[in-house]
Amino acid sequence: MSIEVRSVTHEYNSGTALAVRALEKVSLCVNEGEIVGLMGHTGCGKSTLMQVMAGLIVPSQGTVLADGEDIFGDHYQRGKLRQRLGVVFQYPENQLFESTVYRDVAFGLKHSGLSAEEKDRNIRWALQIMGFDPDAVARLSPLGLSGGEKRRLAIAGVLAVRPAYLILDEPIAGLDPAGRERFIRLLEDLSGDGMGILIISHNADAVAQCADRLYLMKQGEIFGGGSAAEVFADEDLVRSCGVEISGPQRIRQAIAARDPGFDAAVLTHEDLMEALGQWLGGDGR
């Protein structure tokens, strides 16, 4: 099962002098149980693609399939998509509006058909997985939480629906290294339980660490697609799409500039530590 985008093209103000082509024959797929990264320079079309996948924008051409069904088909029930696909926008804390934490997380379950007990179980699970004590925060006002807590709460509200797929726009922005690591472990746990995740991010280190596959976007088109290691290995392509290579790759380059014998393939911090251990234990000692 998957969320699949097939040859999607979208043009704003189509047919007018102000027409702007935002997407050009874009195709990508997010399968259940995998983490897919999407990277590109600001304005390359990532946000438009995200809204098309969420059913918020009807594309000028192309198809989006959710578990094999066309989400823009005449007979497709949009309520089904809301239950299958969760979307967390770049500033999720701005989506909070209910009077209490509990009511905010519960909002997405209003038309789920679940019993009160099932809803409560989902709400408590979502709060716990995002690092909250449900009993301690249930009656608090969302507006009284810190910025980071508001972001985690907004994500909990999406997770409470237990979607099969999750799209996240810049979820790591503003997190310190420890917070980033915790969030990556959360994504890995969710994908391990079968959730398909699309993470849109400028953070090359995080995407390199957690993404099973990676797509690059440039001027509304997909450039490159494959494993994160394969895509980041083409450093010229990565940079041409306005994306920085990962920190460990930059360190490898700096070492290799002084010692051409240090030519190990490096992408993540784990790769770098292994390569350094071999280098220092051998000719580089």
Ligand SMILES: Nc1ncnc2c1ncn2[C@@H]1O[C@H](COP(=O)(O)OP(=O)(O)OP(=O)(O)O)[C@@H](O)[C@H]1O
Given for the second form:
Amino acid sequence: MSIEVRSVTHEYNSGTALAVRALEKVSLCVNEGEIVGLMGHTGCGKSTLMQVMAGLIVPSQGTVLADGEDIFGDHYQRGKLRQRLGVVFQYPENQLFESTVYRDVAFGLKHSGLSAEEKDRNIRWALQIMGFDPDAVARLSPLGLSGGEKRRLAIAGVLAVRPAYLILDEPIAGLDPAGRERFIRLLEDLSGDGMGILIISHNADAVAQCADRLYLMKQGEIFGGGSAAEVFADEDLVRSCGVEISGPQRIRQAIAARDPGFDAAVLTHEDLMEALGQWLGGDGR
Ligand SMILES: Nc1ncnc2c1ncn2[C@@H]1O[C@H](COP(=O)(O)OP(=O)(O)OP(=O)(O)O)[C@@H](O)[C@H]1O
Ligand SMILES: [Mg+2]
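If the structure you just shared is the form predicted alone, then what does the corresponding form predicted in complex with the named molecule look like?
Time for the whole complex; same chain goes first.
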């Protein structure tokens, strides 16, 4: 099962002097159980693509298939998409509006058809995996939470629906290193349980660490789709898309510039430690 974008082109303000071509024949897919990265320069069309995938923007051309069904088809029930696909927008903390934490997380479950007990179980599960003690926070006002807590709460609200797929737009921007690590581990756990995840991010290290596959975007067009290692190996393409290579990759380059014998393929910190270990003749730690 998958979410598949098929040859989507989208123009804002089509037919007017303000027309902007935001997407150009974009095709990609996110399968259940995998983490897919999407990276690209600011303004290249990532958020537009996300809104098309969520059914919020009807594209000028092309379509999106959710588990094989055309989400823009006449007979498709949009409610189904809301249960299958969770969407975390840029700055999700701005989406909180209920009077208590519990109600905010419960909001997305209103039309889920679940019993009160099942809803409660989902709400507690979502709060817990986002690092909250459900009993301690349930009655608090979301407005009293810190910025980071608000963001975690907004994500809990999306996860409570237990969607099969999840799209996140810049979820780790502004998180401290420990928070980022925790969040990446959470995504890995969710995908391990079968969730298909699309993560939009400017953070090459984080994407390199967790993505099974990676797409790059440039002026509305999509490139790549292979493993993160394959895509990052084409450094010219990566840079031309306005994306920085990963930190460990830069360190490898700096060493290789002095010693051409240091030629291991490096993308993540783990790769770098292993390559350094071999280079130094120890285990590198
Ligand atoms: N509602 C809109 N009306 C008109 N043009 C828009 C609208 N939203 C986005 N655009 C334009 O479409 C293009 C793609 O924008 P989009 O927000 O999808 O980029 P992005 O890759 O998400 O950027 P960022 O990394 O800054 O979030 C940009 O040129 C932008 O100015
Ligand atoms: Mg965006």
